[in-house]
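What follows is a single chain, given as structure tokens, in the form predicted on its own.
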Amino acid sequence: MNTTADIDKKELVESDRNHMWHHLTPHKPLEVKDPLVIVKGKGLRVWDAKGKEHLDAVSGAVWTVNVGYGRESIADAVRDQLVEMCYFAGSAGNIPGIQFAERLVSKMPGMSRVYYSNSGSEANEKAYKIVRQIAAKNGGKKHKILYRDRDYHGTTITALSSSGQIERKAQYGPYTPGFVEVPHCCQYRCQYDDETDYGVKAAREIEKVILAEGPDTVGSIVLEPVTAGGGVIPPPEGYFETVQEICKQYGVLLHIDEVVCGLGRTGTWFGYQHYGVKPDIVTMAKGVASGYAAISCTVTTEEVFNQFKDSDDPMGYFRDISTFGGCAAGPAAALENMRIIEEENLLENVTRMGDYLLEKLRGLQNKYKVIGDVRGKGLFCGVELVMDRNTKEPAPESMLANIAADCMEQGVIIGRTNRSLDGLNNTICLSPALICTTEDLDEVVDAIDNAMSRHAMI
């Protein structure tokens, strides 16, 4: 393989044209526009083919790599493993994959067991499948699974299926039945003429759901901790707590998607920790292995294990495979990632720079009327605008457009809401690696202060 100084980056961008196809990216542009290619990273930093040095404040642009770019421990340990044992079916066990699960599972009180996938949408995939054998082992009934408004789950036609962003769904229908959508806790756009217990209200918009569809035929509940591409909404007060106690009265599972927040992104190993809940499946993967590696997990309780161990059902485990699951390679980063994560206090961290993030955002707030609100939960950071903060109407998704792209501009890669919710495509979001200081952040603030001041003067 040719390293990055001998390849001929002006044949690299032209290769890319002619033949990548990239994710979530309109391509007619780029027949006369250069695509952007990343050559190196750094820290917090990134170079594309031209030379240019960026400041990430989004993780790899999909809230990723959280301990930061080139830490060669973890490319260490994976290059290790791949010598030592790359692959083996996920039939069997391997020496990281093992100590892996018993690490995680150290760190998220109640739950016992993990499996291995290799991203997001199938560690939810696997969720899924397994609220639907539980139902039919039990007659069949208690199989619908219920998703929030706003939130996102993944990119299969099934996930998509318990996806809340309609415009992330359009032309991809028809879904897989079953899934049905229940309300929003973005307090921000509340539903009500009264705020007044706004979290516990939203929650029990979840039991209205429940009891129109059937509590005997609603088997899981699927929520993210923090609504992530949805606008990054922080759960109202008392929210979490309210659902806890109605998936306990009605026998519904609580499956918590931390793909996006879990392994330190809001200053807890996992978001659902803030709120005192305890869930019956967990799902992971971004920042599992912080991208050094294809992992994800899917993580239950033993209530939930134990379930599939009907020996007397010669059908009754769990007939699923991922076949990446298998590949050691993830487990390994996980485990290094783990230990950097532990040794070098970025949970610590993620509070500390997250408040100082929060209050650098409010100071803009004070300095643009087009600001509606700022929200979010340790490193991970919403911005809304509006063009009336009376009325809430939205900002159009061409200004947050010409905002990132100024940004970027400026050598600052920040992320927007995209092409996701009808209308409401209007928040900054922000999410930098947890290893990030306060002279990264007022870097990031900076950019987006210049930007603004060309892009949203109202």
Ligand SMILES: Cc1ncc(COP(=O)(O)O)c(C=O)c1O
Given for the second form:
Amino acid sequence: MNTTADIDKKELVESDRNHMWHHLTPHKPLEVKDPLVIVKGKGLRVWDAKGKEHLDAVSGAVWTVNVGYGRESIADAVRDQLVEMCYFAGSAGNIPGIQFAERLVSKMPGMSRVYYSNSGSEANEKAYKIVRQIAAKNGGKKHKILYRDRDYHGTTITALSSSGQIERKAQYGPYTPGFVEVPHCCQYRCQYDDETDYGVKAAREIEKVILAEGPDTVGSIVLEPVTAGGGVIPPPEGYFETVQEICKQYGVLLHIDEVVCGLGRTGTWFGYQHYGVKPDIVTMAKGVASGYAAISCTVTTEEVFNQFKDSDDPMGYFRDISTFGGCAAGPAAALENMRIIEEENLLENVTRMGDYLLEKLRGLQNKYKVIGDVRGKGLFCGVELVMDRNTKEPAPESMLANIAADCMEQGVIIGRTNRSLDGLNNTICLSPALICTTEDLDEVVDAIDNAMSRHAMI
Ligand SMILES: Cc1ncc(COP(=O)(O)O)c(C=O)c1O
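Switch over from the form predicted on its own to the form predicted together with the named molecule, please.
First the chain shown before, then all remaining chains and molecules of the complex.
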């Protein structure tokens, strides 16, 4: 077996340049600039092929490696499981799959069934198929699915059909019919003359759309608990409570997309648990096994599940499969990931460190006029940059690119909204691993401070 040490790193970078197609990456610049190749990780740190150390403030760039890099106990759990029983289709159960399902729903009062697949997009697709099949069983009318204009629910054509980020969607249509957009709930970008009761007002916009479409045609709404790639937007006060009320009133299933917030990112197991809502469907992926294995879950109530038990209809059960949803490595990694979160009291660390990070970022806001808004929940923070605090004119994407590149030079990886929203890709995103310390966060904020002093003086 090749170990990292045996590989010639120069050749590796060259081979990457010649053969790899990187995700979300314009490749022309890589003809003159070396592609980033990550070869090692430990805790919050990663090392690239040139030997440079980086503090990763976004958990694998996309909010995934929640318990940090280099966890031998997760690798051991996966190895042991693969030797014992690697795979059998999800039409059968397996030991870690059953055990993780039971542990998972014990953290989610009201939820009871777990359906495994491999990515956030796929977990959401399963949820949409569940909604569509329930509609079909009831005459086909309640087939429409609502989504918000700043949320993202995945990369496949139908997951993108349910996503609102215009730049993410551009050039990939036509899209799947039956998905209807509703407005965001970003109070900093308030759509009304008056911000009073903003959360309730934003939720009532959803009701208007349900009424315009016809309540008998709307089957579900999918919402991120904290909008992630659309600008890190925690919901305003009263929002989710009102959404829940509206869903009940019009018989609309509430689907919460926890692909980023689950497990633990915001200081509770799931983001929705801050807001007292009772969803019908919850989807999750990235933090379920912290990236150590591919796994996603579509979790439902028993009430949703029961609708697929109709024994009179030979087509009435959920006729869906995901080949690798039967791979036992995913739940084996997920079980150990959950054990680590509990044993190391990481939810509590998230709350403490999240407060610390927000306070430090607010300190930066006092220093730089370019910071219009600082927001977040737990270890999930956004810093929105504007050219003028009164008009809130968004800072150009190039400024954020320069700040991120400068941080990278300093050895700190930060995130930013990136070709997501038209003219509004102006938020720095931070989501360090749940194990971070105040020293790690100081290092991150110092790097942003240095970068801003060079690229964001307005
Ligand atoms: C909220 C949300 N849902 C779904 C997805 C899609 O997940 P995946 O990339 O695993 O398909 C993402 C990915 O970033 C996401 O942020």
